[in-house]
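Below sits a lone chain in structure tokens, taken as the form predicted alone.
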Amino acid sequence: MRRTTRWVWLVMALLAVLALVACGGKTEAPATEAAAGGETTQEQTAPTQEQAPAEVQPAQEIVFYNWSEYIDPEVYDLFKEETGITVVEDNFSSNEELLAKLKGGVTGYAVIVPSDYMVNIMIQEGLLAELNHDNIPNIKNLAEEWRNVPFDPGNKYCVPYQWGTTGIGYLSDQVDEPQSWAVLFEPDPNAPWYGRATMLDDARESFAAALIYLGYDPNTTDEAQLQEARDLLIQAKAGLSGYDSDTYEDLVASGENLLAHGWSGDFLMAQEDNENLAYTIPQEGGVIWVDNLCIPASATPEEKLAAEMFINFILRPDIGAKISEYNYYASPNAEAEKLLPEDFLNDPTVYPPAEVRSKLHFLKPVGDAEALYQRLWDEVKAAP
């Protein structure tokens, strides 16, 4: 509309033009600059409402900040061929971590992958940007148990990438299954796994562990209760030879550790090393979680576009299955769910049945006790 405006008038003008000279008068050649002092004109200094604005563009380079090993490299490169824009990937271990940098004030990242409780927490520090649906239509492929999720109603700053459990790896050639959390807080000098085991390098999650154990809500802000629990985490690394979030599932597999407390996909992705690594949900549940794509504030509109081109693209159902056939997380995107195997659906690992999974807690956000944890978690790190 407005380009059409600006030619009426350039037309009108020219017609003014022709007349003042047909009738005899006189017309002057706008001046370039004043006479004296090279002050701007008239001509440079018009308002310029008429010129349409620049539309934003796609940034052709995003950085994707992930978990390791979350994602098929090959989805950037279909992507790239589809859109031309290149994702570069980082990676981060805990998302006190992903909070940490955000907080910072580090930039420069255009979709990030925070857990659920995580994502509360970023909405209230004003660190997301709200999506635009228009752009993100494959939207719609989410399942209906993920499209209203209680940590961000109405998916309004952050999509549903993948969702699984947190439970204990272990080589079943090796060692029993374990029944219980007490194969970890109550280290045996005996056990074949003395020594050979670790807990995840996250706060909430470990801290969670040892709250189920003890029959305390994983949420709970009681200090007494979570002093209790850092006691036992701090009894615990007895038996432990660290805690580790990114290699903990190859060196169960390659049998240099015979447990570990971890994510369940990553302990089946391992599994294609060693046959005999099994996972497990102890009796007394573990924590279900969702990750999800989000958009950091401090994106710029060009890498904002970008990101949710990539989101949309993620959505897709065949780049959904991918995902999740690459990573053996379970996938909130209903269709892509119809392209999976039978026995990916079936397997009790990735889709935990009924009586397994009303056992499972969402670490949800903990207000100002985050500190509180934070401060434990130190302690049982420091501790001998």
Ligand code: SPD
Contents of the next structure:
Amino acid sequence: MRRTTRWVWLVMALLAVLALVACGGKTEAPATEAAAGGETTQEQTAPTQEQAPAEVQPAQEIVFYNWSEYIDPEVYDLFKEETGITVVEDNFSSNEELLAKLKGGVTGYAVIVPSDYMVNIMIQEGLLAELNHDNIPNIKNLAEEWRNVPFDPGNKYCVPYQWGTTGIGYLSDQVDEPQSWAVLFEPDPNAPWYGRATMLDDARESFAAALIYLGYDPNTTDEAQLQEARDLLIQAKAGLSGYDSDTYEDLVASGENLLAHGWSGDFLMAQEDNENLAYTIPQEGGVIWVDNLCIPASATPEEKLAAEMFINFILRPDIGAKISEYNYYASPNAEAEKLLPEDFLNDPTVYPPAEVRSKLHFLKPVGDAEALYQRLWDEVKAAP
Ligand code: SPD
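So the form predicted alone is up there; where is the form predicted together with the named molecule?
Full complex below, order starting with the chain above.
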């Protein structure tokens, strides 16, 4: 064979081997994340054209990343009895903490509970998975007003979980009902609650209280107004024992503090420990919010299926009612509400009357000003 012909044969043989490897060799699918821990599991083989893709099986354990004391733990037992799936709970204290976790690339969370404005931000950031409504037939139980919320029309990404308000909790046997946010923002060294009050460790909530007191929109992006609110928050620090979003209601119930800025149901829950604990929305107004069950985009198909089963379970009327009776927040589930006792449905702390409701504001995404709120909040926290 001439030298050139030998070379041609050699190149052709090499090409044939390469083609064989490409067609016949196994292609490796990306590794999947373990249901709860997020560690890498064994690799999977991509189905060939003849094989139907294997049906997704629900993860046997999922992590529910929730606000603290926000669900009756018995719900987990009932869900496990029915499906065999274990739910492990982990807690966050603010929407911003939850966002930072997801943006930081954390995996392993199957269900998260962002509030209204944060759902909007997370959708825009591509952090949420679209829900498969076929797996959540109980979505039909939602009251009409919660089926088409502006931050997530048609419940494409999330299902409303519970709603409530933000105001002031106080010990009614030691303090008169606070009429104004001035009790926090104009600290009086002679007031019994001076040094015995807390505010939420939550940028948007604490700025909202200050902005509402100043007569501004709690969703303002005006830098001068925000600086004024920052100064007011710094002024309030003299009368505060600290910032707290997790145990503030217990500190009032125990008598250690006399006042706290916080969430309606948390104070009602702590009333079980001290019947003198009361809650009010100051005359200037307050915040109304709805928290939502959503699935992070990072969830594996197995986690997502188990998460949808869990969301569907929570939307069962008896389970929805059980959750409201535990955490004292209003249910967006019309069928669950039918099972709740009259005194719960008539409690003005849970369902504020129209006159109070007209003074409540939903927090909304503030776009680029989000960073400004955070920077000013850091200044508040760092101030002496
Ligand atoms: N302990 C549960 C508290 C739930 C609070 N939801 C937060 C709303 C924030 N705007």
